[in-house]
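Starting off, we have a lone chain in the form predicted alone, written out as structure tokens.
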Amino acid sequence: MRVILKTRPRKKPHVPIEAEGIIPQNFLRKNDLSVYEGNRERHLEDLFFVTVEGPAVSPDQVEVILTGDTGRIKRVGEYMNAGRIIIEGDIGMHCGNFMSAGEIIVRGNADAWLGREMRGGRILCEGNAGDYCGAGYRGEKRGMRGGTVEVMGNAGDFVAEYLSGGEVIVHGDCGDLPGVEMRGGTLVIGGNCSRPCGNMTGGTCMVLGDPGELLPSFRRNGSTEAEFGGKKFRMAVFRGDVANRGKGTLLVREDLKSSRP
């Protein structure tokens, strides 16, 4: 089954749409789906032109395609457990919250909290991602626990905060404090960042660009070789964050100049 949702013109296009109901499993049901435009509940058909092509007997056979002015749509794919969502443009905050299986593809940019507290599945963002990509929400001590988030462009601050499992891959630059409070999992940063992995207690982070000034609570522990994108790199190995009795591993590319000691 293919479900195509094309946004209708709106009088107030800057009002966000809360659309946690847009997940493949919900389109197997016969009851009407609703979303919120600001604080007003709307039928799905009030805000989208809906086209359904073909049958499905299980959620993994459902593909949902969002097209049009999608940058203000929030919480798409929340609690998704099967199937595929393809977003042809940008997407709003909290895409893929608590996702446990399936696939989300974002052709444009994603706003903050992409893959928040994700459990499984795969998210591919072909553009840039905002702050808190793959992170835990405020007050939560565990962020992503499984699955993969891959960002082909850049990402903002606090990427993979409280990462506990799974994999976050950013091909471009990250902002400040990526991997802060990491407990497990893998974070790969293809470009530059600032102050990675503060208070880290587990997991592995690999930085292929300039990490800026490393926190002084990491200890150098030799060198190793790592592979990314089909290429091999010589990496300096740091253990830490020893200020929190950390046993995490921070790998930093050796052949780049940086402000680290």
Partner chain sequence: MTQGILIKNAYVIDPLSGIRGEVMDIAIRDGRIVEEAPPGSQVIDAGGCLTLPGGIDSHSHVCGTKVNFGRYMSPEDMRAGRTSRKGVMHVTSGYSVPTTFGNSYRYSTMGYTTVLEGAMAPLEARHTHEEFTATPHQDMLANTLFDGNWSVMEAVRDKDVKRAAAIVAWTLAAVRGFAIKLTNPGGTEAWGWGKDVANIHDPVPHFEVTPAEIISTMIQANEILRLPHSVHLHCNNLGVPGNFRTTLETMDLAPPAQGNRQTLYLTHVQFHSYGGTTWRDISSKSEDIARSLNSKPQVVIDMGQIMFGRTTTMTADGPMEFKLYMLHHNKWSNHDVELETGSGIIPVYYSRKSLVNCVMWAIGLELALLAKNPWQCLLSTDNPNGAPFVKYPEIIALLMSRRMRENERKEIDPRTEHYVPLFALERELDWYDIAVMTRAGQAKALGITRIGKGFLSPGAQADVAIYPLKPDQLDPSVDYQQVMAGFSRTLYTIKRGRVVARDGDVVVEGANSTIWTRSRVPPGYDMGSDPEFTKKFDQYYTVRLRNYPVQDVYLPRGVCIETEAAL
The other form holds:
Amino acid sequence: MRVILKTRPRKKPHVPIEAEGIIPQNFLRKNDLSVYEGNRERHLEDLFFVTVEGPAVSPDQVEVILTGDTGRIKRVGEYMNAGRIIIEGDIGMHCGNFMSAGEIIVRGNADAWLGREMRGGRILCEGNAGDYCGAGYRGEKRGMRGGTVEVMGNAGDFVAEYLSGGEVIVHGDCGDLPGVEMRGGTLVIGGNCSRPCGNMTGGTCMVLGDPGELLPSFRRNGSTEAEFGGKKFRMAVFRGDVANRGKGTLLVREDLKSSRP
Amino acid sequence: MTQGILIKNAYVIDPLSGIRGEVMDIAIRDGRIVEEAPPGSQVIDAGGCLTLPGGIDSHSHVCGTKVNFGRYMSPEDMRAGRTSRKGVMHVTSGYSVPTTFGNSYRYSTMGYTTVLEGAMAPLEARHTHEEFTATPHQDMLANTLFDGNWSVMEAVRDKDVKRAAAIVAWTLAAVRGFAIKLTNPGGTEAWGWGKDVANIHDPVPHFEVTPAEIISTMIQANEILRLPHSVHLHCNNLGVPGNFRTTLETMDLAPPAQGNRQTLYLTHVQFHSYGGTTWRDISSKSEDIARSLNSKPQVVIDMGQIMFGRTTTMTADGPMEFKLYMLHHNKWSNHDVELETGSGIIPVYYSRKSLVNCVMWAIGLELALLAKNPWQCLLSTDNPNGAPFVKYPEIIALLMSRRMRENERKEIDPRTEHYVPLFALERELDWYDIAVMTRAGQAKALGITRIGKGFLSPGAQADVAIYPLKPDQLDPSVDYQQVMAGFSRTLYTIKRGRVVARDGDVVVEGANSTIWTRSRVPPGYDMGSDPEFTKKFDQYYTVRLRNYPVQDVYLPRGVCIETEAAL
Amino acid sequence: MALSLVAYIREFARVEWAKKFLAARTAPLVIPPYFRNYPELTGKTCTHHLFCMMACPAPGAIDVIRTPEGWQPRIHVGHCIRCGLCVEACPNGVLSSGRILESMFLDNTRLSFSFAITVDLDRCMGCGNCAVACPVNKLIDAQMSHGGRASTDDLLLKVSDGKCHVLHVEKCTGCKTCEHHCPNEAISVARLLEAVHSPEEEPWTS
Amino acid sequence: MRIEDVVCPFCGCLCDDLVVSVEGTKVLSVENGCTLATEKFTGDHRLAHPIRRTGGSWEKTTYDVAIRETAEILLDAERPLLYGWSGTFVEAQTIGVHLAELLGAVIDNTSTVCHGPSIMAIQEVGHPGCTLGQVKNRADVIVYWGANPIEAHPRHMSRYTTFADGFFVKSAFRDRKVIVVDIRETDSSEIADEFVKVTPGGDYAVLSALRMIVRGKGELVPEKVSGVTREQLFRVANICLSARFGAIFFGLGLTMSRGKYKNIRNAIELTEELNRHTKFTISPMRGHWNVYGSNEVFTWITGYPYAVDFSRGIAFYNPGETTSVDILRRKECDACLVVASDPGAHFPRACAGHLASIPTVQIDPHVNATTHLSRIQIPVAVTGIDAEGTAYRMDGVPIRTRQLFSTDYPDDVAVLGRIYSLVKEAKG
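Output the structure of the form predicted in complex with the partner chain; the preceding block shows the form predicted alone.
Entire complex below, previous chain first.
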């Protein structure tokens, strides 16, 4: 089954829409979902032209396609556990929160908190991602716990904050403090970043671009070889963050390491 | 409010009036229980359901600086239990430290109409009172902290009981407090230097007084002031393996009762009944504690039961929270209050997989089952330290059903039984015991029967809870699920003659009272004009003496219990 | 080169030279009584008048601290220039250095001083650091030193209308504590110091 | 008339020992207060009556009209924002929160542009703090990190920390060591025993290095960390470790520089680490006099200290999403009520621009930068001068301000209460 949701023009296009109802399993039986525009409850049809093509017996067979002005729609794919969502343009915050299975493809850019507290499944963002990609919620000790988030472009600050499991791959650059408070899982940064992995207590982070000046609290611990994008790289291994318990691993390219603490 | 209520066919248990389960009618007029309801009264048919005086929590942390800081630092806790505005109900958030309205509504649907806030730092009393007014469905009382009060400790050092009493009288009146609370006496002052006291005979740095001296002096001061409640004590060494010795020594400090009231109230005793020497060999010493309790009618305790799951611990016992933080390494807040006390907050998770937690869980229940007299052991979780108060129904069910305890035994760490006597205890509490442990006992121990709390005979305040439980058709030892469900949600909660909650929904805005105490002292004992006291105040506090007392506007419906001090 | 080396060895190998070299003694180093060293404590009681600090021309060379036994001047030798003015200024003879006290007694001289405090009102933030730290204020009003509330107008310095005001300049002892602790460099103390002959009574015992 | 023990309504120090002389409704003099306090009491730029914008110009209007229009604007909006609150008292803040839940609005206070990051850090690792008297009576080491109290909290040092004598500290400024950490020399660094100059944005690394030293991993610290020598780092760590009671105060230099809340988190974790050796506390230097009160009120009613979004009925909180600056920058909100603060002066230009393009109502005694962005302004009594109410000091101590004289201005509670009633009536 294909569900195509095309946005209708709105009088106040900047008011955010919250649409946690847009997940494949919800279209199996009903279409009368509620979404919120600001503080007003609306029917899905009030904000979208809805087209349904073909049948489905399980959520795995449902594919939801969002097109139009989708950059202000928040919480699409929240608690999604099967099927597929394809967003033709940009998507708003919190796309794929708590997602446990299935697939989300964002053809444009994703706003902040992409895949927040994700448990499983896969998110592919073909454009750039905002801050807190693959991160956790305020005050919570564990962030993303499973699944994969892959960003083909760049990502903002605090990528994979509190990462506890699963994999976050950013092909482009990351902002400040990616992998901060990381405690498990894997973070791969294809481009540059600054101050990776502050206060990490576990997990592995690999930076293939320039990591800038490393924090003083990382201890050099040999070298290793790593592969990314079909190429092999000689990587310097750091253990840290020593200011905390120092159980995490940070890999930095030997030839690009601009400075050593 | 001339409209009355007539509750018909109520299965009443009213321990203070000597009613042990009797189907009868209750008439209410102008917020009081009366002989006969006025004509045109609303009639409520209780249909033989269990009807009790409104519940009273004699030790709970729901309002004030540290409770609010528990909320402030825990957005993850706020994600649970969120409800939106509905009718007269405000938005609520939170599970272990809910918002004030969250606390109030949840207590109300459980039939609780009176709650004592376990610890209020005098300097920050205004904050507690502000939150009291935002907890509209319960009458509130505030235990006032004196454990590290410099002026008190100096009076103790000088062996001047009368001065200590005068300081307490002045402070309680100034901050609109209800009773004397001592939390880890002396330890909170030592924590000002990052230290603690090791036992009740370990002197406090600089002040050179021992916790035992502070406790004894404050008990005497309390009796001099004739306060309604006794000293309310959180013993030293909370949560330390082997601390039962400290607790037993402390219980020995309680002088024999004069009259019908206890001279010492020990709170959350579960946390103070540990044997062993380390966390590895911790064991239950509930039998020793209960033996001592059973021989001392002058002592009342509350359980401080823990229940498995997530919660937040918060106490004025700063050093203990830091020790706990070093175990959990999650997050830790601390807030020392100048010249007075301290406090600490950390989130915890009590796990069935942790032997230590299982032993703790068992100890609380054992205390209630081993205490011969239910009037001496009251039900509490030290909310939210042992568990949020919404777990009370589950605790009631555990106490009433051995079968439920056996079922739980299968879920917890199998080694537990080697460290605790719980599973050998056959006792199952009955409805009467529960009525005592959740309202009548509290009313008596707090000394608030004099204002009509805790009973249902004419003259009492019309605080009534009707639970969807039919004691004559129910075997609590088997139907424990029903007991749990029934105590979670009243059919009706009536507060001062008004139905405030029905079937789990709060139906009125609410307007509570704050109960406080004032002891009249002779002019020579008025600390407000004592030169030494005021000089100390000017030099060491960072708030002016004149800006310290809580103004009347903070107690829109204050109820003052006045006593005549024997000074 | 080689020759001169031999000559040296020959010279130093002489027995007389070696004897002289090993037995030579210079007189022990004695500080003559007229020599001014760093000031030392005489053991007399300090009354915390802070005249020493006021007279001292070297910044940071002397201050007066509270010890368990009472107030006591403390000399910072790295800063002290051994001028002896503190010894001359002290009304109680707490300090000594060389023959200063002796000659003052013989010549019957003393130091006379007065101060002027100026506050730059444009710079002053009214933070009260000066008034709270001021040792004179501290003796007059404990409330002031415990947090900046003036309970009397007898103070030397007081903050009102958002600025520091000098109420009683005559009480100033010139210690410059205010000047040192003003974060805005808004207050300064100027001292007028002169040595006078005092023919009659001893003025400092009053 | 001389009024004693007046509470200053300017900064988070909330000094309560001022002596103010008044005559009628005029303040004649202020004793003990700093320059900022005096200006607050004697300044006189009050708006005389409510005003509303018609076309391009202002016209005088009545309270009735202004209040009714405000209620209508708020009821019309799909994403109203209620911002400010730090300059008013707790009782008014309470009505504000209830108004927000009724409207389904976002309510936010000025923490959003000052100590919001501190709150986020506290939510990650907690907050070992204390009341200011605890510092005054005990501390022998004081650290100011990224804070310049002399400018922002002039009496902080003389009333609570460096210069004030305490019970265990008889000779304050001689017995105390003061460490100032900043990116440049400031008035406060003038009087420091140790000034640590950090390169901009380098605080996080310096804090990490200090944590390493305290944890006994000092041998790994490089020669220089963000412009600070290894030697100085060790010296600072040793001063802290040998303190009997140390107190760290941090300001916007730490919260608003690169890394933001992670800087604070690192500082808090350093404090926790130090507590394993001695006693240490850490406290934010809160700016507006009652910003902490708004945090407290928001928390006990909604569970969150600032940036609370009621648009879905329940309370939702997520700084970066529900914070005013972010909402305005994304042009989300379609109406704004500003109470007791001046976003026109403190917000980025893009945010102020959006405020001007939507119906913005300001409740404030004074004409200020936000006036120029507003459609309606309702003047009120000034809390602490012609109105009284509760305020929370930066360390959480609540104090009731005093009313010095009364005027005809209604206070915030009166105005907000009327708006609330109108909204409630409309919502049924």
